[in-house]
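Consider the single chain below, provided in structure tokens and representing the form predicted on its own.
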Amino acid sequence: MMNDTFLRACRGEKTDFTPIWMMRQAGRYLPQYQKSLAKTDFLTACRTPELAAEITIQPVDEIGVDAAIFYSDITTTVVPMGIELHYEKGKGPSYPNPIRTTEDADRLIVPEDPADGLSFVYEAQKICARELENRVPLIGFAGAPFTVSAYMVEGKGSNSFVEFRRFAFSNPGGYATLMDKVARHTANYLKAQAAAGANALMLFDSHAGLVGPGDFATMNLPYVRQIIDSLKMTGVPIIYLPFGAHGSLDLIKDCGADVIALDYGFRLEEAVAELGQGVSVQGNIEPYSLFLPRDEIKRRVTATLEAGKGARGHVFNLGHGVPQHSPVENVKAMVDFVHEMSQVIAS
């Protein structure tokens, strides 16, 4: 029988303990992952269904999390739209043909069939769904339109995304075309993931904090709502991570998601109070807590559980991804502490 604690917490139902999974839990800190990637590269791993499924499941086997997050990357989804993608070792993703004009945005394709150019994703997820059927849920995901568009315009990763912000503010027509196309493609992509076996869907808005609350409300949030509205028919819980959008919770709480994921910049108890009982929360312990002594990890886990106990439902997670070189034994210990202390707090 599946451990459905994660799904129950997403829906705000009673759970026997607080479920935990970690962003980037299928990653470089795991020796098994390093072994899997020793003879290939990141993009090839993402595009090889058997290998992507193997990496997805590793943290379930090794650290005992309550959900598996599919192994992929938000940047890969736009290739079928007509964008070239390269990964340079040590430099991350790059798009040699970035979007810089209205004409560039007009040329983008929204594939009628979400499997066009992305069939490897759904093949891998079907393998995961079979392997995890009686174990834990599988989380499918995509990047939110604002974040994905930032990469498409900038052409690479950036701390400031100057080209993207310039484009967004100086060319509202081209920006609207870009965002609408990415939103429609993303919705189709996520629907297909649910059909392939994903039990929950997460929208990563890693660059939501690039603009303030007023611009977030007009330039970003409508497209998030557009996607979430179209996903309701899947019947699976939807998680939205608005990373860095610390002044916009009053808007975010009504975006339609079942769960709002909170980064480490939020005070969890205050965010829970502002979000109210209409949504569950996910997060948000400091990721580098994983490098602390065990007793301090346990203390911080307990404090985070206390801060989240007033939420409709609480999914324990880091406030960002698992850092590279995190001690595996500490990652395992955090999982165990969450399971143990959440039951102590509830008793």
Second form
Amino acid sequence: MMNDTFLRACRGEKTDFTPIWMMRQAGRYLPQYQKSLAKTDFLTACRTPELAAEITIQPVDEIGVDAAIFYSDITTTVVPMGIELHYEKGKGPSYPNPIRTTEDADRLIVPEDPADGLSFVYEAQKICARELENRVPLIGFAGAPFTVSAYMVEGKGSNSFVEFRRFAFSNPGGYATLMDKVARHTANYLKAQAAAGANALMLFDSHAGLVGPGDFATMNLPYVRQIIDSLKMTGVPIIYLPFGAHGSLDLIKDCGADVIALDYGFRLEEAVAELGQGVSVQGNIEPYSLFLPRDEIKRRVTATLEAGKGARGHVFNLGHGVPQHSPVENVKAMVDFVHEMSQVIAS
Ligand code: CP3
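Can you swap the form predicted on its own for the form predicted together with coproporphyrinogen III?
Okay, now the whole complex, with that chain kicking things off.
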């Protein structure tokens, strides 16, 4: 029988222990991942179904997490819209011809068939679903339109996304065109992932904090809501990560997601109180606590479990991705502590 504890916590059903998975659990801290990538490069790995499936499953075997997240990236999804993507080792993903004008946004395509240029994703997910059967659920994902648009306009990752913010505020028409197209494409993409075998879907809004609460409400949230509304028919739980949108929980709680993923900047207990009993929460231990001594990891795990106790459901996670060079033994220990201490606290 499948370990469905993660799905149950997403829906707010009773569980025997608190489930855990980690953002970026498939990645460079794992020796198996480095081995898989030694003969190839990141984008080729993403586009090779057998390999993407193998990397997706590695942390389930090695770390013992309660869910697998599909190995891919938020920047790869929009290539079929007509934007070129590069990947340079050490520098990350980039778009050499970024969106800077209304005409650039007008030129973007919303492919009618979500398999156009992305069939490798669904093929890989079918393999994952088959190989994970009777083990743990598979999480499919995409970037939220605001975060993906930020990359498409900036052309690369950035701390400040100056070009994107200038575009968004100086060209509201071009911005609306871009956001609407990315949102429609993303909805189609996520629906197709559910059809291919994803048991849950997550929207990563890693740069939601680039604008304050007033602008988040008008420039970002409506598009997130539009996507989530259109995904309801899939029946799978939806997780939304509004990274850095610390002043907007009162609006976020009604976005339609089953789970709100909280970054390490939230006070978990206060966020749980503000979100109420209509949603479950995911998060949010400090990612670099993986570098602490084992007894301190255990203490922090217990504190995070206590802080999440009042939630409708709690999916344990880091407050951001697994840091590079995290000791694998500590990652495993954190998973074990969550399983152990959540049962101690509940009893
Ligand atoms: O394990 C997983 O979480 C599944 C796969 C996954 C990746 N990226 C793999 C990846 C997921 C869910 C993502 C999401 C993603 N990608 C986000 C949202 C989450 C977040 O971190 O806020 C963002 C902002 C990106 C964009 C991105 N991808 C950057 C900035 C970089 C370069 C920096 C880095 O960490 O290497 C990537 C590359 C990337 N995505 C790698 C992996 C495993 C590294 C590839 C390598 O091995 O070189």
